[in-house]
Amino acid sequence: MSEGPLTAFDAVVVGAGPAGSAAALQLARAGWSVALVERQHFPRRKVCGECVAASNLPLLHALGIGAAFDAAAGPALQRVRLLAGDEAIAAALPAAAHNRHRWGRALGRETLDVILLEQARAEGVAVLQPCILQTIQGTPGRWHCDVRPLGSAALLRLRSALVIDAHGSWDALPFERPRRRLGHNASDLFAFKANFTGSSLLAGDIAVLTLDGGYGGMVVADAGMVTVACCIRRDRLARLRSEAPGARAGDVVEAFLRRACAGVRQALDGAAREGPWLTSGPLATGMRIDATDDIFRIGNAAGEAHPILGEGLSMALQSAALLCSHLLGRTCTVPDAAAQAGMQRRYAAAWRKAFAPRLRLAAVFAHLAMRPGGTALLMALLHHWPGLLTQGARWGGKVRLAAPLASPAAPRASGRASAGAASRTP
């Protein structure tokens, strides 16, 4: 395998999902030279509930994609319904305090990811896609990352002062691969998602599903497309597949959703599925951020909540903004190793303060929703106090931004990387 030229950047960001693209474009806007490495082609469908809470809309406008998001996203989300068997309890979603952005909306990842990535490119980010990150070596201030374009044997070596991990849920950085979990647990959760046209699901509703051995949600997204997403325990999925030998996992899950929940049956009656079911897993919920890390983590690389709250995109976008507020501060100077260590400690503490409560709330809600006894308790409480759903959405971060968009006083003059291989998609 041949080795390509060594190209210097201020920062290398791994992963061009919402967290990675949002961080890259903020740093580039501040005058940093930034490489954004993504292994997949875009646009791509992805397992995701696709809800963007109202708290994120001012952030999207500050990032420069507000108009594009407004033009593409689905209707304003103003109600939440909890569906359990034949029962349904509805409540209003809390409105954000912002005059222009009071309600969240939903947008397919195949659209949102492209909008963010193209804005990052427009801000001067060097997008390397599709490229595989082969190795990361070095220490803060002196990183070397070897990147290989997909289908090529040539390596491009990137030198950078810092590395930002935004790789998401289903992969790991090269030096982390030996530590990946081995073995299977009955409680492992697998995520599924499909899109439907012609659904009768009410526009403006978020439907949350409680299931024996899982949980899920439905929402009307862009172009009237309905997203159905769920998480199913490994043991429940195994039983379902044993009852339908030879059937695809997604088809088995869809049949289960229709049987288990009257609201799903009604919403999908006469609807047509667009494309196959997507699946990923097992989920690895919990906090992964560490104050002693040498690299900075955002999005699911920093921590992942049970998706029953629909806060994955919020945590991606807001953790990117939170990190950039620490990296840029009052100046745009690229921090040296000593400064990075201090920033890492402060960022990790701020991340935990902002997001740890959401992770805990999501875990409690998920474990209640997956168990018949827990669901019975939830429904009994909500029959007497339906406003608990509204309050839960507020506690879950639907109307509160974890950190303002970093807006330093003056961008730092920076010589951007000029290597042709790094300036555009290979």
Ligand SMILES: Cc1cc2nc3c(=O)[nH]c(=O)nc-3n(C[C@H](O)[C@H](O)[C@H](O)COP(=O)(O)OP(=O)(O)OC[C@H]3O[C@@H](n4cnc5c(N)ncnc54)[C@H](O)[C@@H]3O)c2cc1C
Contents of the next structure:
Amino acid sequence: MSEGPLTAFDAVVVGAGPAGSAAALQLARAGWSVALVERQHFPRRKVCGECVAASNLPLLHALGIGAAFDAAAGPALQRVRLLAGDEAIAAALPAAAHNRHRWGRALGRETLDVILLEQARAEGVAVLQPCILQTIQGTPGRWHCDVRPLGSAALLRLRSALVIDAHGSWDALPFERPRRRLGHNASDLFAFKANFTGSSLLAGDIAVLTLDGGYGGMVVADAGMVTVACCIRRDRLARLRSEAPGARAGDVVEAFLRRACAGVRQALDGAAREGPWLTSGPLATGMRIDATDDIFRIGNAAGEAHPILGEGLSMALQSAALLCSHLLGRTCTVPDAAAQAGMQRRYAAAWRKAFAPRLRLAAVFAHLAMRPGGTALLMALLHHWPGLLTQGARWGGKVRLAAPLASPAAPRASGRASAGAASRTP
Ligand SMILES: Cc1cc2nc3c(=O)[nH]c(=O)nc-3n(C[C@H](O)[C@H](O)[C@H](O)COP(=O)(O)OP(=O)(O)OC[C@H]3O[C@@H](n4cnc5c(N)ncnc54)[C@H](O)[C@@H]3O)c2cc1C
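Form predicted on its own already given; the form predicted together with the named molecule follows:
The complete assembly is shown below, putting the previous chain first.
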């Protein structure tokens, strides 16, 4: 394997999902030289319910993609509808206090991730794509990252003062201890997503599905396309597959959703699926961020909530803003090793304060929704107090911005640390 010359950056960001692109963009805007490493070609579809909560819309505008988001995203999401078997309970979603951005909207990840990444590139981020981070060595202030362009034997060698891990949660990075438990667990959750045209799902509704052995959601996203996403336990999936030998997992899951939930049957009656079901898993929910980390973690790499609340994109975008506000401070100077340790502690504490309650609420809701007894209790409570759904969405963070955008008004005055601010695609 051949090695290229070292290229120096202030920061290397791994992963160009919403967390990575948002962080790279904010640091580049403040005058840092930033490399953003993404292993996949874009546009790419991704397993996700694709609802962007209202709390993020001012952030997207501040990042410079507000107009593109407004032009592309689906209708304003103003109601939540909880579906259990043949029953449905609807409630209003809370409106954000912002006078222009009161409601969330849904947008396919093949569009959202591209507009964010292109904005990062336009603001001077060096985009290395498709490239995979192979190794990372060193200590804060002196990192060396080896990055391999896909399909090439050559290595790009990057030096940087700090590394930001935004690679999501589906795979461990090469230098990490395997995070996932060895062996299989009956309660492991596998995630599925498909898009449909011609659905009768009400525009403006987020439908939340409770399933025996899983949970899910449906929403009208961009161009009238409906996104259906769900998580199914390993043991449930195995039973479903044994009942339909030879069938694809996605088809088995779709048949299950239609059978188990009248709301899905109605919404998908006469609808056509666009492309295959996508699947990923198992899910790795929980907190990974640690005050003693050497590298900074954002998005799902920092922690992941059960997606039943649809708050993962908020946590990705807002943790990026939170981290950048700590890194840039008032001066926008690139921090040395000692300063990074202090920032790491303060950022980890702020992250926990902002997002740990969301993780806990999502876990409680998910476990109730996956069990028939829990669902019965939930539906009984909500029949009496449907407003609890509205309040739950508020507690879940739908209208609260956890972090202000790092001040773009104070870019570092001089001294870009690197040769590498140009955009490059190997
Ligand atoms: C079923 C389901 C439904 C969901 N629904 C919603 C919803 O409606 N609303 C919501 O807000 N959230 C939802 N989420 C959560 C949301 O999808 C995630 O929280 C969000 O994608 C996290 O963003 P991220 O930027 O942290 O990571 P990701 O979006 O996962 O991006 C990580 C990027 O890193 C890249 N990468 C990985 N490893 C490497 C490597 N070694 N080198 C280079 N690049 C690498 C990947 O290719 C990827 O592009 C849902 C999740 C699931 C599973």
